[in-house]
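Next comes just one chain, in structure tokens: the form predicted alone.
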Amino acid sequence: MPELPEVEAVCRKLRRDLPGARIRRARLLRAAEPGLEKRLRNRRIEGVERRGKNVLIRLEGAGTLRVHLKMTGNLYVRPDGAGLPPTARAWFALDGGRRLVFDDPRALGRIELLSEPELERLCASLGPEPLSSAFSPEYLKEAARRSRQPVKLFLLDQGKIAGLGNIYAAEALHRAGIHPRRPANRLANQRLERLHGAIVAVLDLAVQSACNAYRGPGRYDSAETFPVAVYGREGLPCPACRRPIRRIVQAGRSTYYCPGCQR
């Protein structure tokens, strides 16, 4: 699933590609909000932010346009005559040529126009991006002082960090050495300002890895670096202190940690 390493990724090459383009056609091809079509039609794209997983199209005038690619979905742009693929959901005609094309195999992602109002309440509704100065120790101790959740159900929470996901999240837990169910407020200050130190660490690697690399969810190739220490290797040797990794279920999601390295 694309997180926030991913999302920024998709986010930079749209940044390259797509302010001043003036949307000549668009066709959305899973049910939307009636009129979104005819509401897109020649309006000029100003800008490309991110707001945690969120890919936010500013348009000129009011609107902007939210994308969420949820499970398996990708945004790019491919020039108009190179055709389409059978997973593409959306698709927008832009001017010299070129289609924005929204991808998604399992039809699960979200495209929407939001209000200036909406979008407020959108990024109201999310906690800090934790690459920003305001996701600080301070913060963090704050908010798992609050929280008797388990510390990695903690972690993926949106309304408290934007954008972290279930393998960052798994991934910082092993650097930081904190057991997943460990109740995120019955952590000491020390082991916190860990933590804080490895989600940044986590995802500033991430970030370079994805940008370097990412071209869909779960197609990678050779440039593809980040260092992967637990996601995914239930059964294989810690790269730390080589036993088992092993995989629980939380909260309906796999969670892979070091029964040595974490407690």
The other form holds:
Amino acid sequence: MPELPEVEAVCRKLRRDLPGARIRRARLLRAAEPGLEKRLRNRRIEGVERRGKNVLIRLEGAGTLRVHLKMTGNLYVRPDGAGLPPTARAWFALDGGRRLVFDDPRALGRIELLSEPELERLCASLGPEPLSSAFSPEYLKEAARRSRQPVKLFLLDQGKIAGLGNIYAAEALHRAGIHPRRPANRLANQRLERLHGAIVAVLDLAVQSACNAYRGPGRYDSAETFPVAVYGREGLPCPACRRPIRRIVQAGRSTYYCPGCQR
DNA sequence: AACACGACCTGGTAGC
DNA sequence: TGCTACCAGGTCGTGT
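Can you return the structure of this protein in the form predicted in complex with the DNA rather than the form predicted alone?
In what comes next, the whole complex appears, and the chain from above leads the way.
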């Protein structure tokens, strides 16, 4: 799924097409409550934003459409004639003969309409944006100090940092030379500063990769261009020290790391 | 508080 | 070929 970088790429593309467009008709097959369709009719789209892994589409006088892509969701604008993939879970007829399509093979993604207070509550439940100034080394030190969680799980907690997911958390830990099982509150300040830099560097690069990796309808192929060091590479040599990458399971999810580089 | 685990869903692939 | 088992970039609710 899309983690922050892929969601950011989706938002940037939508931002070229959506602002100012009007929703003529909405079809929500299984991604939202059916009553939503009527409430979206003839609404004008004001803008597109991202918060963590959420796509936020602001509607004039009607609140904000929140789209969560979960594992396999994608959101894009196509001409009407382009047809719908069989896994399209929702689409929105726009003016100008275009369609906003929510494609989600695994059907875990969700669309909901949030009122202003609901939107505020959502945003308040999320930690700082890792690519904003709110995510400082000082913030990371303070947050880590209060958590005894293994650092990998700490990084996945959206309430602490918004937008990191399984791939880039593992990649950031590898760059920072930190073992994923190490408790967050037992990391020295210097190592947390290094982790902070690694998170920002990994996400910056991944956003670039995700934005450049556009290959065609509904694909997010950042993995094609992002230089993955550990994720999904069990048994393959670490690019830094050549020792074989290990896979462990934390909270039911795979974590990949290098036993040589990460302590 | 912290952690494991199942649920939500479908599809791709490795192994027999 | 065809079946099964397991895996998957996320999150939430429940139980210990």
